[in-house]
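Shown next as structure tokens: one chain only, the form predicted on its own.
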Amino acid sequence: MAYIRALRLVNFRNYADATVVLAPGLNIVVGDNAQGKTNLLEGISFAVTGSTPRTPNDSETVRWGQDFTRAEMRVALQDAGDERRVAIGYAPGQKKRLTVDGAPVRSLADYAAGGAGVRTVTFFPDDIRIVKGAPSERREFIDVLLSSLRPSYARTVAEYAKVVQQRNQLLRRIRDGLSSPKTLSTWDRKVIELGKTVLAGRAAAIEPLGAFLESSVRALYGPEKAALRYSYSAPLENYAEALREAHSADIERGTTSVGPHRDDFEVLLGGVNLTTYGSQGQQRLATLALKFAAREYIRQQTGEDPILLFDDVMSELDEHRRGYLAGYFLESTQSVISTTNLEYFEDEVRRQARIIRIASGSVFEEANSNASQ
């Protein structure tokens, strides 16, 4: 299975120029707060996907006082001895430069869907918003997952958002008497064509994701039944009709009220919606379980194990769950887990892991790290 051998970050967050060597299996990144552990995990994700899961504004990743950032990565592929070298350069105001083995990549969507030779599943503490937050957070979760598998889906989602925005502008012009309602039909056709592709993609994924979530929650939480339930503004078979029926209301409001951009899915535990009624602890465990479900879905779809990048995941768990997660990470093809406290991992786990210490944006490997490259 493919894994990352080494990563170099130049002018990325608090890293001036740092290289980290990673091993298959479990890599534990340890250090005090505000030293760069989270930034390292973000840098790995940036190198693998071409963007960061922590902010939509790439310029935030550029080190203070610098005018560019760069990430380079060596990826060991499934064929023994075969290696892929990737690099991403970014300067605010300019297009990203992505290369694989020295050749430019056609598009970010192609690169993000496994172009580097690996995929990732990330967990950052703020990800609890997927369960706790607004419907847009859950839509983004499933769209990013599906985009990591199919570049065509990523392009459709982006194009759909643009077309809905253009339709909304037309709706406001019609409301203000500047355009004829007859002109809506053209935009309806475009919205429906793209929206159906998005709906079909989500519909195909939600059932297997729900099954994987159920087994993950059972391992993390206990026997209570978990499920995902998709909430449609209009189901696929009635989508076109519902969009047309909403014409008057849409014109009055100046916005498109029907389509996948208005959908949501519920995360249920024992039939209870965790967004509305879950405790903070339940929501955090459900977020973890969703990430595990995403990993299993990627494995099912591609036959490959994504790299797990989990930030500060142990601190709020009890000893039993920490033990379960440590075993889970050890058995993965590759995981990079950050912590402030190595004592969260038992001695035997630490002996099998590569230990990487972070201090002030510098990387130090533990002298007694037994994991081989």
The other form holds:
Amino acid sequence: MAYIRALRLVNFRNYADATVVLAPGLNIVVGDNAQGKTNLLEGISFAVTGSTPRTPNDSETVRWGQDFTRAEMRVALQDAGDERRVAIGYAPGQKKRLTVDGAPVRSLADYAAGGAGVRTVTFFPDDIRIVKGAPSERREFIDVLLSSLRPSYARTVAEYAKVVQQRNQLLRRIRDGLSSPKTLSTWDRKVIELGKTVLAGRAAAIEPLGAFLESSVRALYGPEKAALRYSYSAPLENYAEALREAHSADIERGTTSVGPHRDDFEVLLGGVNLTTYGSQGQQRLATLALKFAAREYIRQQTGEDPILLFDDVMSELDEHRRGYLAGYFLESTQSVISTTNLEYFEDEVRRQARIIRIASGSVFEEANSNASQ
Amino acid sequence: MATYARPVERLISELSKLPSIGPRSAQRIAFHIVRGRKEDALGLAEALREVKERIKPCRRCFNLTEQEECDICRDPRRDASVICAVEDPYDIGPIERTGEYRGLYHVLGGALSPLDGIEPEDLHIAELIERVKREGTKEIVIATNPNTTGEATALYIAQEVEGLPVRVTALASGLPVGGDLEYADEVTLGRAFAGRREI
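Right, the form predicted on its own is done; let's see the coordinates for the form predicted together with its partner chain.
Starting with the chain above, the whole complex follows.
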């Protein structure tokens, strides 16, 4: 199984120039608050996917006062001894420069879908918004997951967004008397063609994801049955009809009211919708379980175990669950887990893990830590 | 505060209005002209004047021409029963160089884009349909760009000529010749699959 051997971050967040060597299995990143633990996890994700999962605005990752950021990574591939070297350079306002083994990669979508040789599943504490927040958060979760598996899905989603934007502008122009409605059916056809591809991708994923969620919740939470339920703004079989029926209302509002950009999926526990009725604790556990489900789905689809980057996941869990998680991470191909408190991991777990200490943007490795390969 | 003499500044400012010419390139070109021979500079000025005074759209297909009708429209050897619809006049050159196409053209003048306020009336679509009726065209080959606006334009034209005795086709999109399958992006490869043919 592929894993990351080493990562170098230059001008990334609070790192001026830092190199971290990682081991297969569990890596524990320990340090006080605001030293750069989260930034390190973000940096790994940035190197693997070509963009940061924490913000839509990549320029935030550039170190204060600097005009570019750069990440370099060595990935051990499945074939023993084989290695891939990737590098990504980014200066705000310019195209990202990606290279794999020195050769430039032109498409960010291709790179994000496993171009680095590994994929990641990330967990950051504010990911709870996936369960707790607006439908757009859940759509983004599933779209990012599917895009990491298939670049064509990423392109279809982007193209769909553009066509909806064109259609919305047309609706407003019709409303304001600037356009005749005669091209509306043309844009409807484009919207449906692309929208159906997005829907088909999501529909195929939601069932296996739900099944993986159910088993993750059982392990993390208890016997109550968890499930995912996709809610369509228009049922697939009469999508075209629904879009047509919405014409006059859409013109009045100037927006497209049906289609995958208005859909949602429910996260259910014992039949109850956690977005509306879940406690903070249930929502947090469900978020974690969704991430585990994403890992299983990637594994099922690609045969490769993604790298788990989980930020400060232990602090809000009880001892029993911390023990379960430690075992889960130890058995993974590679996981990088941050914590303020090493005591959250039992001695036995710590002995098997690589410990990486972070203090004010510098990386220190423990002397007796599990040696890397 | 001007750095250079006024005529030089003016030249730089005019040049920097051109597409893909930034301020630095504009400055470099301007100084090249200032240093160069007078005949070359006047030749350029004359070429600019000539193109604006003598070039106009072909009344039949909206390609650029010095005559009422362009060379392609007037060529009796071309197959007048086929019209290839393109977005811009400069799309004709690449198609001509293939040597595969012997029909006529129709320049639409862009693509439908509500975001840019471009409506069917802003394009030469009505003229295309008029032509098809008048000339008894048997086939329209739509060669708009393979992007959102180009494809919507193609769809719209197809909808508009429905009912007329004309076949509407679109260019296939697929793999670049001479390339490796391994390096094709997924969308291109996916489309090539969708458009596969018997051999």
